[in-house]
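First, one chain by itself: the form predicted alone, in structure tokens.
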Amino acid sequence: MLQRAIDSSPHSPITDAVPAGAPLVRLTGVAKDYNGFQAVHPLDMTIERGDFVSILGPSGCGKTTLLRMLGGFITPSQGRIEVDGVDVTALPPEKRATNMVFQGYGLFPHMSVRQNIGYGLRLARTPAREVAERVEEMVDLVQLGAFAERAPTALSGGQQQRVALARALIMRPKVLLLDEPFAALDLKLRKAMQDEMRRLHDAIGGTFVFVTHDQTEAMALANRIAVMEGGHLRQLGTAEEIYLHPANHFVSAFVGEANFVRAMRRNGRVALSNGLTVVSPGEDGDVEIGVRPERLMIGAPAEGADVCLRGSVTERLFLGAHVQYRVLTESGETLVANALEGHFSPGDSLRIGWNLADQWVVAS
């Protein structure tokens, strides 16, 4: 019944037509300046219908400002925002086909779960029968039937979050915006709500955009990730692209752990300090070779690697799922390698290396 209701809605994120090949959301040169402070530098970005996009970055990077510009709560200093081909740059939140879920949930303590969920429809003067039907659909979707008559204060943090999601989804926005929705939840509940969010996205087939500073959360939920730093959009891509082929040093270091080896590029080849060179097209100059800890090989396996260095173990940590080694190379760089098992000890000399397919090269 829920799917039929969404499919038949004039505001359905599933059925609203967009020109063939056009994104649902397009940002062109969007920026925000606060009296000389550039919170968001000019950026271009597209969001496809059905996307689950994460805006990821450290505190103060501009990710929440960007989300609020999408929702109409902040007016861009320059640029254009389109939703389904319509310029919404100057429109207030209530005039946009978007809805936002804030960190604080914003539930009305004097209303029951049902009343909170249906508030937006009643405000829009939706017929009472339709309100009742759509509220029940949402109650079922977020699995709160047993709590529908309770006040928000009688619910757990995770249950309150589901009420807030239902209240936003009942308005059938083309784009659901979420500002660090799990920030106030403990780790176990965050994991449970991530599962819940994936289920909801699969159930309604809508377009979600959420802000987080948690890289694990972004990778667990999003099909595309926008990484921001200092108001700049540094990279937009899938989790695999962001993790395995980061565009620069910041993305390399912020998303997951990374090792960096200093090198020099000349005429399309990168030379390491030990004299080994590898093919790497790009501008001449100082560069860094990046490789993830789990891609490093140590001991005998490293001898057959494309890149093989000498070093000695400085630290061994047993972390349950893997053993982590810190290895000081002859060139003075410390590399971190994660191995499923190992018998090396601090002071042991060994080989450490990686294959070319597992590295990336960025300007230093």
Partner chain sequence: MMGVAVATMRRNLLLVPAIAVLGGLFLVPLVWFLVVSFYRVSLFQLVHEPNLANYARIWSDYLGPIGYTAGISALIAVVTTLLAFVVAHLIWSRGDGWGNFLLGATLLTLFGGYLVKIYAWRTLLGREGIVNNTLVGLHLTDNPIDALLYSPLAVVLVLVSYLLPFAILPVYGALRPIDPTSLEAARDLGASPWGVLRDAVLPRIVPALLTAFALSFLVSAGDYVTPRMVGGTRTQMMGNFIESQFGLRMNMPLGAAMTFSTLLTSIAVIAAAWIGMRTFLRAK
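How about the form predicted together with its partner chain, since we already have the form predicted alone?
The text that comes after this line covers the one chain and nothing more.
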């Protein structure tokens, strides 16, 4: 029932006019310049109906700026934002079919939890009966029944978070925007809220855009991840795509850990240090071959690998779930390998290798 309700959002008088298959959100050349400081460089991006997109990047890379442009709190200095085929670039937040969960929650301290949740509907002159029903629906959905008559100031951080979520969700937004909503919560609560978020998205559908600087959180939640750096969109893809096939050095290193081996590309082929060459289209010049620590094989299994190098162990760390080795290869590269077994010690000579399917090539 909620699914149907979201699709027939009150904000969408022109839904029918949009051809099927068109993206729900389309950003074209959107950029933001703060008095000469380019916080977001012109970027294109589309978000499909039902997507759970995560905007991931280090602090100060422009995530909040991008999200606030979607919500209407910041006017882009150039470019165009369309939601459901309608150009909303110049619309203020109250006229947009998006709703936001703010980092600081922004709850109304002079209203009870129920009043907070129902505020948007009351503004929209929804009949009191319907407001009451939908508020109850939301209170149940985010499991706030026991606190519904309290003031928000009498709630814990996680509970306040859920009020903020319910207050935005009740509007049945075409796009729900969330700015690091769990940043202030401790790790355990954060994991619980992530589970809850996934459950919510599964239960009611809808399109979510979620800002975070935590890659595990992005991977745990989103079906598509947009990685940003210094105001640029560096890659947009599924968790697998950005983890296993990062598009550039930044994404390789920011999402998880990565080893880099220098190489040269000539005529669309990259030569590896063991003489092997692989097909890799792109500009000629210096490149880096990337491979994840857990994809590196050491000892006997490495001998059967596509790429196999000799090296010696310089460091061994027991980290519980795995053992981390630092290996200096004969060609002078330091590689980090994660292995389940730990029978090597610093000083041991060994073979280290990986399969071509586990590597990627990026310009250096």
